[in-house]
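Here's a solo chain for you in structure tokens, the form predicted on its own.
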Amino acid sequence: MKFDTVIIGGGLAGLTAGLRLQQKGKSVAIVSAGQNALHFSSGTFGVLNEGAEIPENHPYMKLNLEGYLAEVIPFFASAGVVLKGNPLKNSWRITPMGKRQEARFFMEDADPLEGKDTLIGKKALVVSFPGFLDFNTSFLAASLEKSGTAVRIELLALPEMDRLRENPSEMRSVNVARVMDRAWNKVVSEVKLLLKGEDVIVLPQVFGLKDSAIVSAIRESFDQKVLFVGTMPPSVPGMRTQMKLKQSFEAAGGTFLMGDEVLSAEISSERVVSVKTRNLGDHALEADAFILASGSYFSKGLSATTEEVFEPLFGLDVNFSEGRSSWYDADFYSAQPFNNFGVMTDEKFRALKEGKPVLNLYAAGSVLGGADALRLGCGAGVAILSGLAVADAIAPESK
């Protein structure tokens, strides 16, 4: 099978690059092994923590950063994903544990706060459901009270959720969201009966799994301000965003090979000729260009032995330090050097192998060297912006 571009990895970077290329009129296939980091998102995308200096080896150094940041909101809007936020300045979000964290772009479920200590309101009603352990109301309430908001917690028991409560493993955010797609208006009615003068209502992000309009409808149903706070993974807004990107990619003519894995590649004359996958067997995927968006250690985009960190599919150059003891800091809360390791590229994001660029192989997302998301707060930003940049490098002319 022949395509203009084959992308290895169906996460945020792969979907961004794939959709961009389809919009440019290219034929694209994405090979996706399954779950990706979007399923762990809490409704926001981080780009760079305020005051953080971009290291010389960071992927952002290869970008017209401000130019690509200005494209993020309209690009996602083209896929039906509404984002809020100032492209050039961070706001703050409330995490599932009640802490405040910087973020740049906010999905419809999330509300940007201007500052780290912004008061959400004088009195807040935090609503959850009996047996729903992925939304920690106690931690959330303690954090809000520390910021000066008086908090009251209520658990809303709905008959529609009785079946889920029979098995604790079923009481996860996605399963709850499937119920809420049908019962959200009943939640609105019940919450109105619970209010006792609160000016803010805090709800878990378990609404609108397939249709984000439900989130807006809930907000419009109350005179009070409604805040949706993320749950422990999996993430409802993250999964909804992934589904919309995938649907837009396929609607534009893209081929999405779900539940498959690239096992081998043929390289000749400094170019990738084809790749073979587990499900397709001897039927190779050929393309003019290939994008490695396979993620980092968790998704096996990078692997390690006791002596080296390596990229397992193409054997690409990886920037890692010699000596395993230099890979980590004994202080668990310090920046960990291994998060900075990854595939090396040239200025066009073409992957390097033995010091030379593989002429038609590009890398995007967290597989890139220098993409230290935990320290810089920029994992999603690297995925989105490098995905756009790689697509533009492959197809500089629009359709």
Given for the second form:
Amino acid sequence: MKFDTVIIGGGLAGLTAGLRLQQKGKSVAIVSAGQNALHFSSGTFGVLNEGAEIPENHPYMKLNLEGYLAEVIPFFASAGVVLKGNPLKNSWRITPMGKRQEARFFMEDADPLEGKDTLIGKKALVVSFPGFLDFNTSFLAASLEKSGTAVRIELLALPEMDRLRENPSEMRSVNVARVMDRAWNKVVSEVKLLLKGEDVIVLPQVFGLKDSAIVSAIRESFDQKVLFVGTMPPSVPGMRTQMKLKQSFEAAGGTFLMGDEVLSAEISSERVVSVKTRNLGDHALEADAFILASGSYFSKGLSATTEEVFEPLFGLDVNFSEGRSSWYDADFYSAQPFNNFGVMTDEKFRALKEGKPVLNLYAAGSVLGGADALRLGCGAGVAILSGLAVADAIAPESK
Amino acid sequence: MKMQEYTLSAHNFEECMKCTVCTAYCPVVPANPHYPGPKQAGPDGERLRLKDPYFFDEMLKYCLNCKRCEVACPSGVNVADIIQSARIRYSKSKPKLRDRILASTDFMGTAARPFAPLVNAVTGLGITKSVLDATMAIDRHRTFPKYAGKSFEGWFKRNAAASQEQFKEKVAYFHGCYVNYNYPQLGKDLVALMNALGFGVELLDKEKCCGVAMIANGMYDGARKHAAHNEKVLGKAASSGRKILTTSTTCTFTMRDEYRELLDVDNSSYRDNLLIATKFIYEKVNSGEVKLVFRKDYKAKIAYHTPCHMEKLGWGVFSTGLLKMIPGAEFTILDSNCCGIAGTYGFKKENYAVSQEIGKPLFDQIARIAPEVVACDCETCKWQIEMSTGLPVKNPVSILAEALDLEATAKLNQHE
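Given the form predicted on its own above, I would also like to look at the protein as it appears in the form predicted in complex with the partner chain.
Below is the entire complex, every chain and molecule, led by the chain shown above.
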């Protein structure tokens, strides 16, 4: 099967690059070994923590950072994903523990707070459902009280949820959200009865699994401010975003091979000719260009033995340091060097193998070296911006 | 040293890191609260069961074995295999008479076929459905697939076998119970199509039911016997270099993966030779070995449903790739959604409501698109979608046979 571009990895980077290329009229196949990190999303995308220096070898140094940041909101809008926030400046969100965390782009559920100390309100009503363990109201209330907001917790028992309660281990955000697709306006009317002069309502992110219109409809139903705070995974806004990106990619003519895995690649005169997958067997996927968006250690885009950190599919160059003891810092909370390891590329994101670029193989997302996402808060930013940049490197002409 | 090589476990059980993605994609969880969900039923429960089989939960029977958890898993854990193999190892429940009847597709086919008109008339009666519902817990809403008066094998021997000799290149065909007893037309379409593409078709040396319904209904010894038999006849065809084509995703998936993963039957003798007919045809068209001439007057609005086991096989691209080639087709790929029938599962009274709830988003989407025909490579999805939407469902092979100018195609594909 022949495509213009084959992308290895169906997470945020792969979907971004794939949709961009497909919008430019290219034919694209994405091979995705299972679902991706969007399922653990906080409902926001970080680009870079305030005050953090961008290291010399960071992927951002190879792209027009401000230019691409300005494109993020319109690009996601083209896939039906509403993002909010100032592209050039961080805002703050409330974490499931009630702490403040900075981020750049906010899905419809998350509400950007201007500053780290911005009060969410004078009095907050935190609402959850009996038996829903993935939204810890007590932690949340304690932290909010500390920051100066009085908090009252109410558990809302709805008969629609009774069936879910028969199976506590499956009372997860996504299953609650499926019930809420039918019962959300009941939540609105019940919460109205529970209000006792609060100026802000805090709800878990369990609304609008398929469409964020429910989220905005709930906001519009109240005079009070409504905040949606993240739950334990799976993430409802993250799953919705992944679904929208994938649907848009397929609607634009893209081929998404879910649950398949690239096992081998044929390289000839410094170019990738084709890749073979577990499901397709001998039937190779050929393309003019390939994108490696296979993720980091968790998704096996990077792997390690006691001696080396390596990229398992193509054997690309990885910027790991000599000697295992130099990979980590014994202080758990310090920067961990292994988070900085990843595939090395040239200025156009073409992956290096034995010091030389593979001419039609590009790398995007967290497989890239030089980006300690945990330290810099740049994980989603690297995925989106390198995804866009790689797509533009492959197809420089506009559509 | 690669530590991982020394910690490999059955069905990649150890790779689970409890992310819950499988549960988010399980079609049963939202519809049936009594099912513990793939994470709990699979890797979580397995840790306990390995300590003490006491922890086996009979509620695992609610697993559809659709494999959507495996397709979604980011860590490569074969969640459904863990669940099904736990049922095989630990379940104490014996299949009921009803389960045995539903599972014995080839035996029932052989018994019913000579009396097909009578059997069809009787099973179609409201009173029969009520009796089956009351006495056997087979849901009254279900329509039994009709039995054909003449089996596909009989038709093939009388009408097709001789003419296959003229073809130099041949493929073998595993037709399955459905084509043989219920819907020989699909097999006839396959033969007509392959002949037009320049390939002769031969049947296997007495195939047996793939056994998927036996696995689902706890008849594991029977399933193993069928698997051992089929391994011999499929292996024999493969050893003579034949590709073995099929027109059912579930039979294919069962013989390709379930034999090996669940029944411990080594199927390496034929595994790489067994494939869905559309994959074979697509590859031949793709390489230019085969040319297609479509009828100019063929027009149809087609929506393609990807069966769960096709999702798992990852071969949907071949069926959709071929259907997209039809110039007169207005073509949509439906969203990935289980239809809810899962073979014999949806026939059982206790599962009927769950089955219909699982399939609802699919039926709703089909109603919105309003195609003339739904394309699908699975016979049980076909029953479910036809019953639930009122629209005809056809195998892509049959649609291709209709859309092609078979005579003109045959002229272009006379292999020397």
